[in-house]
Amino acid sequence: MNPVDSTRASETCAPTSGPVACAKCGSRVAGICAALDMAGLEEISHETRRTQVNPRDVLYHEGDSAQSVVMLTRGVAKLTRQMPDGRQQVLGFRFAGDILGFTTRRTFLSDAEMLTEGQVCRISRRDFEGMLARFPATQRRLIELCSQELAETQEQLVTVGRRQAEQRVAAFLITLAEAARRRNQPHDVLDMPMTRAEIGDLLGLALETVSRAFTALKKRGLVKEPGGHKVELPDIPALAALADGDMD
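Where the form is predicted in complex with a further copy of the same chain, what structure does this chain have on its own?
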């Protein structure tokens, strides 16, 4: 069977810490299915297609008809907007438990591309809307997730609008640690699968500037890179202080 083929989800899509635990995806993550009870999970599982995805796989394109919603259950993705001159703005990175591609518009508002291998659950927009209608708790949960995403994007705006290069990179590392914490992963040694260029496209910086900022942060002893797409943050409070401009 082709690894990219969709398969009936015999286990559910829900990486959840909610009312019920998920048989296979046992990670304690706040997906929307956290709002479903056992019966809801059983029902939804028949309407989702689970797919293995690989680095550089595109989950959807900006402008495509938004016919389905994607639940990321494993791996890291980036949401991007392409500029006419070929550059891109990364709107944010997304992790296990996040919902991608939900919109009230007709088409997707960004590209979504995997950075790592991983796993996604797709559900048709029709079925997704049906779930919202039948399980009111999922609607509240969606509001929560949307509101959370808005808060993160606003924080991102502060970073890009009012911080300088080294502060921006520090702020990025803090949000990365925060994302790990929410997924109950160790947050002093983090996976960091994104390249300097992608971090630059997130922060509104050239990749060389990101590289110089990393070098500077390492000199300060605030960052270590043991290799293998890992970062170590020995002093998160100091890093946060730097991001907020409380030191230099």
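And the form predicted alone, for comparison with the form predicted in complex with a further copy of the same chain?
For this one, just the chain is written down, with no partner chains and no other molecules.
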């Protein structure tokens, strides 16, 4: 798989462009563009390239030159790294509004691959830094997003290091629910495009252990699986209590 770029035959430019499209995208709701007014959106829209992407499209590879920043405006992506023994390690999942590939280093630190169809907005690193300089509100918003990601990373360390399998899966589902809530989406019925194996890789659990944990949560009445790659959370407070170790 090759990174999505202007030479890919599978890339499709979005039919809508300019501030109208920007006003409706996921970054406007939960991402850095939430800090921009319509005039700012108008200016930024001329510096970005909006493209449709398909499941399993690679947005960039680990080690590629980090000359651009990718804003995920619709869909779900996963971040992975290739381990020395050839295994792929899932680092996390990203949702509409998230910024991918923004780094102070010269190369990307992970692979970024789409799990669903969606849309991305690509901007050169130079233009992205120019946007931050021209619009101070985007700097504050970027700090908020980075702080949020840092908190989630710390929570992930606690999850993998201290929690039992059932608690890990519960904490993961709470993270997905919170991500949906921030995007003004229903957070009691979640899209789950990631596989059980990918969830296990993120949580440090075997596939069979993840499956047993989901079964246990369903028996508790905390999870339902209606089909269609969706998970229903009937009692989010109880699920959160379990993730925090407040339930037996």
